[in-house]
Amino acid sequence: MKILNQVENFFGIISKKIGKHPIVPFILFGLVIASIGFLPHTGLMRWGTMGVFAYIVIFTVVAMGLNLLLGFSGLISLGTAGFVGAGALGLGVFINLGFPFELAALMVLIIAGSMGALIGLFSLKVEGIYLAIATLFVGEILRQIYTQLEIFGGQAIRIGAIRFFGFIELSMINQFQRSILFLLITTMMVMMMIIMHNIVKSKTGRALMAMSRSQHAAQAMGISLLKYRLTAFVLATLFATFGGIMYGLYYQNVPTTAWTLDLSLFVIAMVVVGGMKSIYGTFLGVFIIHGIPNLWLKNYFGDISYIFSGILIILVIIFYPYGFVYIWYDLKRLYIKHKLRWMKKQVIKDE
């Protein structure tokens, strides 16, 4: 017990000092994960779990969009896949037009935004399920055009390298560059949770909190809903459009089929399971959903592993109903209680 409180002791010290600084959990938390793309050349990993992971740290960035939307804002969306896919397909069409990898990557969300906020407007007209209904023909208007025009290759539009700033080259083939693929693509998720911590802590998320409270508080309080509607659907589309992006860079090989109403709900599942209104709840519920399945259950279960999951997800929302995340206070609570029990023998012994 003496080495656990040593132990408790030096955290403790460590949390105190990180506390002071709250962009450095996310840094620290990154690069741990950034630490698996170079597993593979030791041979720890296979080169395609570093995938899963990567289709890990990708879907953060999209379910934290929506996270904004739903566990802050109290808006629904059904339509995220279709920006998911805007994100990545349309990287690829300006790409293969000639466009560098930046300028394609700011056209794809001037236009994504524009999109979220004409979205965000006609919210303000409807309500609950009428509005999940709307975004979910927006999200099969997108995948209809995916699938049906030309300009996006058919089955899957073809990235291939891509190049930086006119002159780095990053290609999926090599095995190094692969590994510097994943780290940058990492970057980007710290970068996105550095981003969405800065919006929930300003005045901007005060607002959004207060909105999905209640409406006609917030507008007493002279929050406008307008404003925020707009905020909250232009900040989630241009998130998922973003991770469409990290999609595209990564893979640089995107089907147009993929984009489907079964994402979007995979997406809602991954910000309910793993914890609304929590950034590293986020990571959580996109590994529980896809990671879990992908990286152990298929070993063991095959095609049927998502049956499992599927009970897995039902067991965390009847027994975690706002998160799987806050199973860290349970655990915290249980050591705080042994700790206690076993201080209180210790005070009878010496007695």
Second form
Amino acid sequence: MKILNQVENFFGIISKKIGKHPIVPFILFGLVIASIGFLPHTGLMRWGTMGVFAYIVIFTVVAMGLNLLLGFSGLISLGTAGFVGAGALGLGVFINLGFPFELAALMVLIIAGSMGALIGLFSLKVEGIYLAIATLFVGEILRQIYTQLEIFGGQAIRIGAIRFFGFIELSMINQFQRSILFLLITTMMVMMMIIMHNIVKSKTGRALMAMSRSQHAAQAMGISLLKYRLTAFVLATLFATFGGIMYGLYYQNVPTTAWTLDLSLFVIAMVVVGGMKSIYGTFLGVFIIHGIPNLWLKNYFGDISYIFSGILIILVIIFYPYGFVYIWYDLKRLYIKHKLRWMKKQVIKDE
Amino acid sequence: MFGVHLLFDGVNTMTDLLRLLFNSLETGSVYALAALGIVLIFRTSRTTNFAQGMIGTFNAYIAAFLMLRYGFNIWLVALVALITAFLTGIIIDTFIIRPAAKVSPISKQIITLGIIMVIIGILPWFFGVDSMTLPRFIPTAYSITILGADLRYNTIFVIAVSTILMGAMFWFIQYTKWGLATRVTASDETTSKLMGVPTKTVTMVSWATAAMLGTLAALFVAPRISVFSNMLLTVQISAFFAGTLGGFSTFFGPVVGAFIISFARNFTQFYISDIWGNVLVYTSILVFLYFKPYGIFGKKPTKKV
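Take the protein just shown as the form predicted on its own and give its structure as the form predicted in complex with the partner chain.
After this comes the whole thing, all chains and molecules, with the earlier chain placed first.
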């Protein structure tokens, strides 16, 4: 009992100190993830494991964008993969054309963002499953373009070492530089998490949430559907494209055939399994969908690991329909229940 | 896809046209079967079934495996595959979809993704990693020539079976007691349950029927490509598009949509551009959807505020 109280006090102090500013936990979280970038040098972790974590970091950003759409605005997109591909492949094309990295990234973001705005306009007319499949159309068109157009290099586009501000060159092949790249994408993820947090807590986030509950009520409160649907789609596309840019930045070799409906479905699965309307939940979802199979299951079961991932997805959704992150509340309740029972016993004993 | 048909040297526009016509009718039938399965599940279970293609693939694997291992003929293995498809549908509904009845529609879609992954894992475990083949129902040797265009009896068979099957299904849905039960379940499940409609059975049979339709589509497609895990990907995506184009609120809309997509795709690919045909068709459907958001036959759902 005493130990429990001490633990509680300890965590209470930490959470009080951290809780003062909402950004601090994100930065701490980022530091924990960033430390993974240096573990392979010490021999405690394999390089492949770091690659898996890089993928998780990248897709956390992508899935956060979709969470804005799915969790906060109640809209669905099956074209996410197309936009991740746009980010990664677009970056490659512009860099190979001779543009500096920063300009290339900016141009890709602008192009993809305007496409997102177009889909947003489209979404004012079309609803539900029709909207979902309309975005699938967009995804398929993009996929066709990537695989057919020669500028994307057929099977894959090689970016090679990326030059920042014209003089710092970082390459995937060099192990030390790869760690720096990992650090860089982790920083980007933390940045996007903070941006997401700010969006959600701002007027925009509230408006999106109102819209997801009831369009008509939201309109009656003076929320412009046009403005906020556009915002939701543009933001989701920008997040996805940004994830794509991170992909190009880290892996530096981008396949053209990977951006299919399957990937979009996996991103939706990450949001649904992890936790809608939760930033850490999104990370948890990516970890469950991509991390667990690739870090452990594949080593033991090989191809059959898909069965376990599938069963995992089904079970999590049946038992935690709002996302696995809400297991935290169940654990808390369980803890309090047991603690109360313990205390009651103590009181009876004392008497 | 057309190279196979080029048996004659002289380029004859009429011949091309007929070839395209036969080809589009065949692919259109396959798309229509898949689309009908998707819309059936969408109406009765309120979910987009992404696993439709994978369920069909799984049963096509069973057929190909039986044929390879025991040398049964195609008709027998097709029958076995349809029976196992019926069972697969029932199993999926009972053990996965029904326990998740209270889950939101989006989460249900992800459950069907989970089903896809389970089946992808099962395939190499049960059947090995090699891709397999299935022959046509009627061998290629049997064919007639119309104006220089080759029309296989198998093509006629595929079109006829699909048409008769779909006609029978529409008749069933429209004029029988169980069809009525399906339609009321599709329009409002809670009310129908209160009125004594066995909605659970209706949903279960819908899943079983959809699985059978998917399997039939897989068996029809298998001779052209081979039996591998992603064999129905194009068919399934086209079926989704067909559903959107025709409208998910009717049962016959998606079938019409399937034939439109099949024709549009084949003709643009042949006459305009092999590469950009798909992009052109998809873009024009998107533009069409902007002006008619619920498809050709779809009605705007009435909503209470």
